[in-house]
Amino acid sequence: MIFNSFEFIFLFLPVVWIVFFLVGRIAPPFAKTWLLLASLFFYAYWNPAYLPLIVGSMIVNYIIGVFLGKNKWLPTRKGILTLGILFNVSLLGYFKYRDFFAENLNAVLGTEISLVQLILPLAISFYTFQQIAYLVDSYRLETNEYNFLNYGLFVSFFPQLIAGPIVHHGDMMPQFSDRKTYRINYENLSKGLVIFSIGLFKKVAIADTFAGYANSGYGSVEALTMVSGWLTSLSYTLQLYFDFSGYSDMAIGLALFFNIRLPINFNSPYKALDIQDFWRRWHITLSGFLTKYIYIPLGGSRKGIPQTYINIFIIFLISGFWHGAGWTFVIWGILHGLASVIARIWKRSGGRLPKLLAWAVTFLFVHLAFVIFRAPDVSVALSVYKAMFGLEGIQLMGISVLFNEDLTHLALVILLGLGIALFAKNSVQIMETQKRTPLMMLFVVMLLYYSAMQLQRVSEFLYFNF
């Protein structure tokens, strides 16, 4: 079940919402239990085989976290924390990276380790990071709430379960304890509907349109020339933007329906003026996790300039590997790590660029790096790069056939997508600042109506694969 499906919008969501508030007025613990069970059902709907995995992971981490939080004098706490982290990393490593390492060992050492070809359990990358953070904070005595229902919802709350944002227990668990959460709040409902409708439109009307162009280009890289290469790469850059942005909007909106505020995870990243600015705007909660739980423990910027650069590079390498078990993701992480180090060096030397040039350099780098991020392997990425830089010619013949679209129309659609990304208010700003007027209501109704007409072509969100 995904957010942009009939069964979610017209069956699952209304039933869960109505029962939640009916029960919540009488007995919040039952409403909480209902929401937890609904979230687990939502997860199991994808593949019931992995339900025991997430439930087992929740129980083990909760027990370890409570033990660490309540036994501050025991000398074995550090060892228990290490075992807890190893438990989480082992699960993630086995299901996500086992075949990647086996393939590379076979290639390098000539071994014959068999591949198990497991289907990646949904959301394992997200709930693993959240629970590692919980264990570390318990060890640091920064947790003070030990209610399993709240903890279970912190891990499994369905609006953020599958593709984030990566939430912090300190932000989420108190909200599940608040009795006001279980009473209908029409202001939250209104804001949630606005941002949910914008997110749904971004996904089904914009991201899925660009997905068709990007898939056509990446599916025929041997036919790409200079213009079609740029059309292909720009289509993916815009697809990923509106897909991830759309998911993030819908997650915030759905959570608000239940009076839960999720952290902002996406803040107009293509408006960034340098690579550090980009990462303050793109997948904000992942950057926050990597900074707090890896960069700072490594020493952050406290151990001198060379070590600072090494630490920055390490977190981007981890970020790339987190996104997927493949060399393309590793290279993407390395590219961003190198760019971030170079940007720091440039700033320390006093270098500055005019705003327009700074934006152009940043966007061009992010865009070129997304080529290898999207490519199934390095050879496909190199083919796209060769086409983009004119090494496969610059002819326009065949573009209409390749994309099944007129070149002029395609160029205008891409310009429109870029215009929205660069100049429009982002959806959080619209949600927070716009007054609820009849015009706004009409805007929301139109978005929902158009989106509902597109729900027959259901497509998954890109971040489900990460």
Second form
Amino acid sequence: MIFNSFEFIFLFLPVVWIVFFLVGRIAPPFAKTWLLLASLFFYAYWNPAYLPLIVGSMIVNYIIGVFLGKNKWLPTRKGILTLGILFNVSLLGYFKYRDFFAENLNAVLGTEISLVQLILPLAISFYTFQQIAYLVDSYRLETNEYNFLNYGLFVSFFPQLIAGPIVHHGDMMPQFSDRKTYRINYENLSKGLVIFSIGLFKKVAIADTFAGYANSGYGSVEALTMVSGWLTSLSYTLQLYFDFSGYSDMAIGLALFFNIRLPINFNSPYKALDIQDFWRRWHITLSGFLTKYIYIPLGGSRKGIPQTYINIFIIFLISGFWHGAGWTFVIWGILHGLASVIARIWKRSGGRLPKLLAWAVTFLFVHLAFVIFRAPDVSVALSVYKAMFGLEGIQLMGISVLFNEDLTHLALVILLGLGIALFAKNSVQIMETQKRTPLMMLFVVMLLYYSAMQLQRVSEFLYFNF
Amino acid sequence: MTDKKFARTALFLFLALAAATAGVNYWIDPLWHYGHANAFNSIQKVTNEREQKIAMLHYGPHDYDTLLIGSSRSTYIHPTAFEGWDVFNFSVANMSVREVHSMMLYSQSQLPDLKRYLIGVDFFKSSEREAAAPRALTNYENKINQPFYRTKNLLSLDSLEISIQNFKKSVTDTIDEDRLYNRKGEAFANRLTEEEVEKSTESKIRRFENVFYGNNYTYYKDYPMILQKIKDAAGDDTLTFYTTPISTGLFVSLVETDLLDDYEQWIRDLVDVNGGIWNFMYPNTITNDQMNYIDGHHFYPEIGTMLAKRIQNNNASDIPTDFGVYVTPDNVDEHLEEVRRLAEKAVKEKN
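In place of the form predicted on its own, output the structure of the form predicted in complex with its partner chain.
Following is the full complex, with the preceding chain placed first.
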């Protein structure tokens, strides 16, 4: 089910919410069970075939986690942890990367490994990472006294299930155990309404508008020239931001309706002044996971400067690979890895840029890297780059035909999008404001109303594919 | 304002606005999902004829015994023009001859009492370019069958915008577009002045010459096969083909771009497959008067009514006798010779 769909907003959410609090008054464990079942229904609504996969994965990981958490049979613990991680990596590897490896082996070695062309199980990249973290922490004896209901909800809680944020068991499970969670909390409800409405509007009104332009541009790369190339790439950069942050806002809002606080995943990333700053603001929970479970175990910055740079590079390579089974994602990860290493070297050498220039360099890099992130293959990305750098001419003819919009309108819309991303308060800041004024209420109602009245044009979120 | 008041009022206002939007959209019914008629929804805009007409068939009352299918030209033939027949006019803009078959099958699934089919055919749609590409209603059928399809469209600002336009047109009784419908499925067009007709006809002829006629036209070799498929789909029910009457000005353009032989081939194939066809597409009293057309290509509804009457009653006295000939294998040569003579005369008059 998609957050920006009629079925979700007008049927699933109200029913689940009402029953949750009605039952929660009487028997919180039943409310918890209800929420778990509702989350599984939410997951299965998309493709019931993959329900056994997530349920099986939950059960296996929970059993392994419980075993590791009991700290018995000490000599076997490391082996069991390794098996547990291998189980998760194998699932992800088979469903997400199997064909990618087969295609590359076939190309390099001339083998004829057949492709299975599986549809990627929804959310597998997210719930796999969450469960690996759980296993590692169980091994570290940091996961005591968890029960399966709480664990099941931690993995499948519908607001964060499909596209994150990547939540940590330590943040989530105590909240599911808290009896206060099962009583309506109007502060959470009003905050949830504020951020949910902003997120929904970001997706429906803003991201989907940019999606139209980006799709037109990437659909006709051979026709792109300098101006249309920049319009296309900027449209995607804005689409991705508003789409993904819109989803995260909605997730935070929905969780708050159920008195659950999800971690913040975005903090105005396009305001970043260097690439490290960008990654502290963009997909924060992914960076957190990679830092805690890969960068630090690799030695972090404790093993000298060259090793630190190698470790940084490795986590960005993994990040790229995590985003998709394709060379474009790998290249994108490499570019960010290199940029992060260069930024550190620059900082260590005492280099500083004026604020505006620092922002421009950072934004330009992130934006250019998103071209390869979006392109279906390297040659398309190169075509867009060529156009952007003027190698395909700079003529303005044909722009209105390509985008079905005139140049002035397009430029204004892109400037407006950039203006919101760069200068407006972000949704979490707006949510946290204590102002509960009629004006704020009107703002929320209008955003909700406008967005909910566009639901017949439903479109998927970009991060559903990751 | 407390959080409680904030949350409750916001939710209440949102639901009230959503309900009001759904209410207006239901009342005006701009997508033709409910079928009720009132003074405020008597004039309806076209949003997507295929989707709207499929929705009409799917959700509306099912007492039609006659199915009329054609292109935008045929939309102007009012179902009520046929006496004693309950006609559903399934004509849609830019209809391809390949689409007819899927329209018949869909209609048969919705209308068990169908007895006869009237199929309007256009010469320019017999070209390879226009007829070769496969076309079906599948996407629309899937869309209509989606869960909560009607409810989603009630909760829609796009629908509301059309509802408001329909409301305004209905209360002021304004026909100011090329095609507006009433609740009986009858299409109307705005009345143009002589000067406007002159201009729109000229522009339409230019478009036909640049896009459809001349070198852009090659008679589609599988056209008879498509006709046969339509005939097979009709089974034992009555099947009538008719050609749509274009203005003589547009017909002259066809002749001047050397397509008269293809036209003859087209008529012969129609006659061969079905044993007979009503031909209205040649210079005659109706087509010679360009004021009977919006643009030389689309006729006004009263011409559609004459066409309907002619098909139902060959001897109707209030219709010019030269408007419409039932062509069979017996008279096809004679008729085409006459058309050739009329065409030459029209070309001469034009020049």
